[in-house]
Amino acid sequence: MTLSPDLTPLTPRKRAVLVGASSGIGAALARELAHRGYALALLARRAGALDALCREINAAAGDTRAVAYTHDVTDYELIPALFQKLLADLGRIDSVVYAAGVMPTVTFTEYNFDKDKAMVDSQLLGALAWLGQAAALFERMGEGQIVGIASVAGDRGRVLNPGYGAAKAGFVTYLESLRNRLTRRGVNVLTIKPGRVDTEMSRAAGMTRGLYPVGKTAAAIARAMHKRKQVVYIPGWYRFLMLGIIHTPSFIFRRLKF
C-alpha cells in the first residue's frame, strides 16, 4: 500500500473512493469526477499505471485532486484497515466506486477454474469486501453514495465466459440489496450496466466491434451520480436491448452464440 501525502487541500471538495482506478472506465471516471472537482482516492494494483494517472489529473487541475493507494482487491484482509486510513486521509468519503475486475479470453469449449475464479474474486469478492465497508459507514452517516460498474453480462447466462457472467449477476444483486437496506437510510445505491465499452479489456477479450467510446461511459456514470440514479444502461439504449434479451424463452436463447 502507498501511502498518502497530506490531503487537507482537498476538504472543501466532494470526496470519493474509487477502486480499480488504474485503466478502462475507472481510469476515464477518474479523469471525469476530477474535473467536476472530486478530491480522489485511487486504487489499483498496477503503481505505475496509477501514479502516471494521478500526476495527469493533477497537472491538469493544477493541485493535487488524486492520490494514489496501490492496492490488490484480493487482499481482502487489508480492506478494513485501508477504508479507515482513506477516511482519515480524506476527512470524509461521500462516494465509493468499485470498478476492478478482470475479464481473461474464454475459448466457447474452454472450462477454466482459475480463470472464473479470478473474475469471481476481483468483480464479486472484492466488491462485497469493499462495499461492506463503505455500506457500514454511510448508513452510520445517513448519507452517501455507493456505485458498481458491473455489466449487461450479468442479465442473462450467455454462452461466452459463464464465469464473468455469473460474478457480474452476483454483484448486481448484491448492489440491489445493498440499495434496498439503504435506500431507507439516506444512501443511494448505483448500478451501472455498460455494454461493450471501449477498453484495454474489452479489446484483450478479443472485441472490436460496435465498441461504445470510454470518456462518454464515464461522463454517463458522473451524470448518474450527480442524478442520483438507481440503475442504469450505457449507452442507454441498452436498457431496450436486455429488455428482449431478458424475456427471450430459453429454448430460443439457448441457440444464440454470444
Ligand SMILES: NC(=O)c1ccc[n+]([C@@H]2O[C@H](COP(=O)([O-])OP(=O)(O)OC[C@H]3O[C@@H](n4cnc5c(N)ncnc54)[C@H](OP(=O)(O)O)[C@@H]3O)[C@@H](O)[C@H]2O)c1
The other form holds:
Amino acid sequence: MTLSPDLTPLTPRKRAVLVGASSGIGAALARELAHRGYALALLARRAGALDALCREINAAAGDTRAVAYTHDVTDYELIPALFQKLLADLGRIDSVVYAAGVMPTVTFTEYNFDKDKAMVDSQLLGALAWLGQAAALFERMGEGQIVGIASVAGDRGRVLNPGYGAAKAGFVTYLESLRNRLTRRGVNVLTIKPGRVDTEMSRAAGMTRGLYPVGKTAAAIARAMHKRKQVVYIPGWYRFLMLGIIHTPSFIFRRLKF
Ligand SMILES: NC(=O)c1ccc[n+]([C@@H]2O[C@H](COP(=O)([O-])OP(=O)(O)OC[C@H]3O[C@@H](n4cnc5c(N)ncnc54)[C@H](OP(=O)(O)O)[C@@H]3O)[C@@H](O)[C@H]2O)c1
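Can I get the form predicted together with this ligand as well, since the one above is the form predicted alone?
The complete assembly is shown below, putting the previous chain first.
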C-alpha cells in the first residue's frame, strides 16, 4: 500500500472516498465530484492511473482536490486501519462509494472457480469490508452516504456470467440491508444499477453496442447522491426493461441467451 501526501490543503465542503477509482465509472465519478467541490481519496491497485487522474483533477481545480491511495480490496485485513487513515487525512468523510470489481470473460459452457472467486472477492467481499467500516462510522455520526455501484446483472440469474450475477445480487441485498438499518439513523444508502456503460470492463467483455457514455453515468450518479436517492437505474429507462425481465416466467427465461 502506498500512502499519499498529506491532505491539509483540502478545504471543500464534502469529502468522499472512492474505492475503484482508477478507470471507468469510478474515475468519471471522481472527475464529476471534484467538479462539484468534493475533496476525494481515490483508491485502486494501479498507482500510475490513479496518480494521473489526481494530477488531472487537481490541475483543473487549481488546488489539491484528489489524493491517490494504492490499494487492493482483497487485502481485507488492511481495510480497518486504512479507513482510519483516510478519516484522519480527510478530516471527515461524508460519502463512501464502492465501484471496484473485475469481470473476466466467462464463456457459455465455462465453470471456472478462479474467475468466480475473483469476482466475488472484488465485487462483494471487498464491498462488505469497506462499507462495513463506512456504515459503523456513519451510524455513529448520524449522517453520511454509502453508494454501491451494483448492476442490472444482480436482478435476475442470467446464463452469461453466473459468478458475476451472483456477486452483484449479493451486493444489492447487502446494500438493501444497510439501507434498512441506517435510514433511521440519518444515513442514505444508494444502489446504482447501470446497464451497459462504455468502460474498459465492458469493452474487454466484447460489448460494443448500446453502451451508455461513462461521463453521463457519472453525472447521473452525482445527481442521485445530491438528491439522496435509494435505487437508481442508469440510463433511467432500464428500470422498465428490468421490470419486464424480473417478471419474465422461468420457462421463458431458461430459453434466453443473455
Ligand atoms: N461497464 C459496465 O457496463 C457496468 C455495468 C454495470 C455495473 N458495472 C460495475 O461498475 C463497476 C466499475 O466498473 P467499470 O465498468 O468502471 O470497469 P473498470 O474501468 O474496469 O473499473 C473497475 C475499477 O475497479 C478497480 N478494481 C478492480 N479490482 C480491484 C481490486 N482488487 N482492488 C482495488 N480496486 C480494484 C479497478 O482498478 P485497478 O485495476 O487499478 O485496481 C478500476 O478502478 C464494477 O463494479 C462493475 O461491475 C459496470
